[in-house]
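Just the one chain here, the form predicted alone, laid out as structure tokens.
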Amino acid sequence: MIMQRELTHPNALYIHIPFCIKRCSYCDFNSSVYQPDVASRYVAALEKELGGVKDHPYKTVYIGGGTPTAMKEGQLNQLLSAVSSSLDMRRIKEYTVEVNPGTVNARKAALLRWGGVNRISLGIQSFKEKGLRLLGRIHSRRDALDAFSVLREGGFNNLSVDLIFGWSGQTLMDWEEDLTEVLSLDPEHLSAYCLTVERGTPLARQIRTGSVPRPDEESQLDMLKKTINFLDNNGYKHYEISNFAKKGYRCRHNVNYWKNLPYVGIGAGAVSYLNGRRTSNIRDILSYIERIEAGRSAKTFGERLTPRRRAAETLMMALRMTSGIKEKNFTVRTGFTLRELYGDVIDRLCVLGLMGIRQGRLYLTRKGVFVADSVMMEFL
């Protein structure tokens, strides 16, 4: 093992707003419905536990959700001054809000660029009004397109798209029709996720009562090629497994993740990544809140990671972006090499044509992106 060097310092925050107006039939992300009385006193915890860790030299910050903009005015606006009052926003260099169609207006897109947003990522997922049904969605097709509009309209030149395929019902056609119709609206950057059917979900129950068809999981990997080949074709460099960007416009803080470089989250089971150790705060949201009102740490988990584990995630985090890793890099970071840790498994896989190296940059093939999933499973 050589001696490491790794970032210590963390250069994304995230902050979590767990609001919806409803909850989608697919998601299981930390959310509930919006009650306004409740994130009053959610904003003022986050307020509260913002202050406690604004000094680092932070570089992009992101609130997703849940949906921010679920919130009342007054309520984004108390977050968003919080955020710029708290950090030196000189520093920031993206600064990310998640909305959804339904619930902005030209008021709260105002806000968000006086609050120093710079990025927006509205969470469209499909123009098929049969598709909008069956994922619980708010909103129309004509809401979406309504929604695009007033952030472009309102200042923004970073606009990022979420679609999502391979749900039940849905042809190669429809797809086609989605990617053509988001083309039209020329947003910055594209996130195109696989449909994943997460027990326990509304979805998984109608999908187990036979009530809607199981997707179809030849017809999900026919979706993500023509999605690979459309939107390469179309201006959008495919950069990680689901995510595709015009020049200059990839995710800065997500490249973070996938990088897997120290992060700091606040709010309701928000997780943290510092110094070799990950942490996460107590998910329920009542909880969370009464915890901070009453002076104490959220934090409910926390583990150090081992320096096999830290060099495992680290491989498997950046074989999600199509660039890979240098292996001096990953020497680096970790203090191994690759060869030392994987050498028979990056072998075989490459004699699969799953995996390549060209340029002492490991990555996953065109092929092996199809079947990201198992080819990680092959470094734990």
Given for the second form:
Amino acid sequence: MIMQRELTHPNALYIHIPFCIKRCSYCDFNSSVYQPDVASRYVAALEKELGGVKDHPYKTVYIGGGTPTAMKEGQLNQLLSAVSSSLDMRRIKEYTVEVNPGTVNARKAALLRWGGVNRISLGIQSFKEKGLRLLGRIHSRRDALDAFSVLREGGFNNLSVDLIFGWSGQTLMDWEEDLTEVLSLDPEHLSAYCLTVERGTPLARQIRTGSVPRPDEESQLDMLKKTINFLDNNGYKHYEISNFAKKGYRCRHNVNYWKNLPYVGIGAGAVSYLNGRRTSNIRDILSYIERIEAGRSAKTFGERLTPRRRAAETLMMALRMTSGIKEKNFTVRTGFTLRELYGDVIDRLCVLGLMGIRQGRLYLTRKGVFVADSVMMEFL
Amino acid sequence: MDTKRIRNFCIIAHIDHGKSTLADRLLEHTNTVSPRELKEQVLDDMDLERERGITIKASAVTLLYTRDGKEYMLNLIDTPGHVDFSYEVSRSLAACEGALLLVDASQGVEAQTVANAYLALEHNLEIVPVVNKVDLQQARPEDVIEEMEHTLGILPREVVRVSAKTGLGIEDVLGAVIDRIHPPKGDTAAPLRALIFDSEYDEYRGVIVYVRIFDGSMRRGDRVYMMKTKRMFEVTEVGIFGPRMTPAERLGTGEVGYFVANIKTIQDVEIGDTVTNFNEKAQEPLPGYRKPLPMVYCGLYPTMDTDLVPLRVALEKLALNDSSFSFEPEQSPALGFGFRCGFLGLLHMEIVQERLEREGNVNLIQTAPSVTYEILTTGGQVLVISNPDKMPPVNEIEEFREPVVNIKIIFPVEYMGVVMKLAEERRGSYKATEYLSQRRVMLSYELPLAEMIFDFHDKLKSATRGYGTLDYTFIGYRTSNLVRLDILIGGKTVDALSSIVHRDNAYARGKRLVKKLRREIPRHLFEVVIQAAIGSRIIARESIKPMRKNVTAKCYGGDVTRKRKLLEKQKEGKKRMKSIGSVEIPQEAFLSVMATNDNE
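Now show the form predicted in complex with the partner chain, given that the preceding structure was the form predicted alone.
Every chain and every other molecule in the complex is listed next, the one we just looked at coming first.
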């Protein structure tokens, strides 16, 4: 049941750390190579920005990046302290930090744990050396396994692993082996992303110049099908296009996004969605720091959506989840009924076997998931 | 001027045989223009003509030439060279008593040379054969003269040899014009009879009418009467082309010039009409000539909707100066609003399109050309259709007729095999072979015009390494086994893609079209079936498999806006497509089928 309060008060706080040891070839996220002095000023700026948004009734906190653990322990500690001293920690049900292999040791793991973090998202991406090389990762398979056990031993009982499939040169067998290997770690949660070649990335350039072959869509599709079947059969419920969880371990923070409910984001380039208005901070790290230091707002972009657009967006996000959306909830969140906006479209897509309605829920069928973008376009 | 001192003539030649250069030399030699004034090719005053080296609109110039102390008025009436303009050729010929038949000394007799020479003979014109470019290394005047003798029965001793470029032999040409072409035969005392052979619209002065006076004379202030359109005008100016318009006192019998009479629209002037004196009307009009009907049609659509009005304005302007061009509004489900335009032939079509883009500054989409068909209905009615949409139901068709042309192809004899093959592939029926010389041959075929207009000329050029030339004349409509070929997408007929084809070609063409469409239509969420059909019978089928994968892997709070905008943009792209049922067809798909190059 959706509470009215959820619609108006943000449940989720996102904190962006735009630093990495090295940029990966496929990544187009807002991140740059870690520089200690910039990071110190950045954390101080974050603290200041956090001060302005600390009074919302957050239930989840997510520190993502970049690589938060690329920072020195002192900086990381300063950030964690700022969070725990500003927020009412008793309300926080889920507190995630993104970690990459090669940037974590027992001391950092302990630091995170003491800081109140109760969930780690570990970016392993691949256990294959050729995959790690192609993706431009800094770590080896061994480093990934070590990081996982360090975290487990550090007391984290909610670990999520990120994997990427569908990169050039990966065979279905390679991927099956990665899936088998990740199961042996027994994480609580898994994200398996099909590689997207984003414009402007080194990978896109390599493909354009022909030094790396273009990933094959058909084999990506086979891998996606394989992933869903394999993980479903092994106790991980497919609950979002790229996400799988054991019972009770869905990522609450992300589910909040997919429900198109309000959230606050702080840090360079971070996006907030509050009172029907979506805003984002300036992406450039130094500009962000300077603005915050000068006591100005870091926001550079804002949009207020028309009710129709917001409705379309709500559906677009909700359909990413296999549970889809309850027609009733759609109405509560948007003020429209699904029928009045999309009756014909829904009927047509149901006939094509791409959508289904069960117990008042509209959802994408398995077949629909594979062409989710095309289906969503029908609602815009 | 005493009519005995007047000579009216034109130059007929194949493209590139040097007609414009010869005209320039004549102008120069008679001091009509000084060499300094002489921009190259004075007679062709449109950019396009100069670029293509062809003369599109008939034009005229008066040369004053003194020989043996006597001044002569030589009126040179320009003619277009290309087959498409044989109508314009014939109206120029009607104003002349003689023609210079110009042939390139290395290229030899071409199909157009023959066609135009026959046309001149039909008009009882005195022909003065001229071989040009005799100064060139590769010139073979003896061979060429032999070809002229073979094809046109020209006596070798009558041929004047010139080099229009160097001026060699120009004096001889002028001499031959005076000596061999007879002066006009009009009656100076009779009521005015003047033939309108061209007209031009001038923004300030209205229509400028080009005339050849046959009887009587015309002066400023005369009230003239158009015998066919039955309209009266008061002449405000008469003059000659020197080559610029030069006002004169009067235009006398046998002379060629222009008059201005405050005529507002070009429709008030009909080429071929006879102008007489309003107060003293002639009994009989001059034998006019039939207005040619457009034989080739195509749709012209602006690339952008906003260009529709500018396009219409440009078409109207063009029609003012080109009475053989016609257009009417048309709406295509695929291309939106545009115009169905009629042309004399393919070259005419190309020129019009280029002129529109250049002068009207509009980008155009041109649909594949088609011809007009005649349908005899079971009710005994004859319908003329130029658009498959307008075809009556099959059970109401008694007889389907298509235009057929007589085509003459001249080429070096070694290409005989390929040319015959080409003609036969295009449903040509063989008529005759004539050897012009040892090396060159002329083949005659009867060929459906529809086969001719597609790309026959291009194919001929490539089959003969550029040496083959052709000309055609319309014979008439002939019964043919024609069918309407429909294209169905998702089971629905797409009107814009229907075409009329010969039954024997329907299968191959249908197959080609559906293949082409399969490449152009993007994948959908469902299977898209593309079919070609004759009536209810499916003759070709292709299908586009449903889209298999299109899903964004990552979408979190920071990605929502970007993601939505991306999808919205793609959706916008889809909106520009044309929906047939639930299938979205990009404009490129229509173009790939409707635009000219059907054969790959």
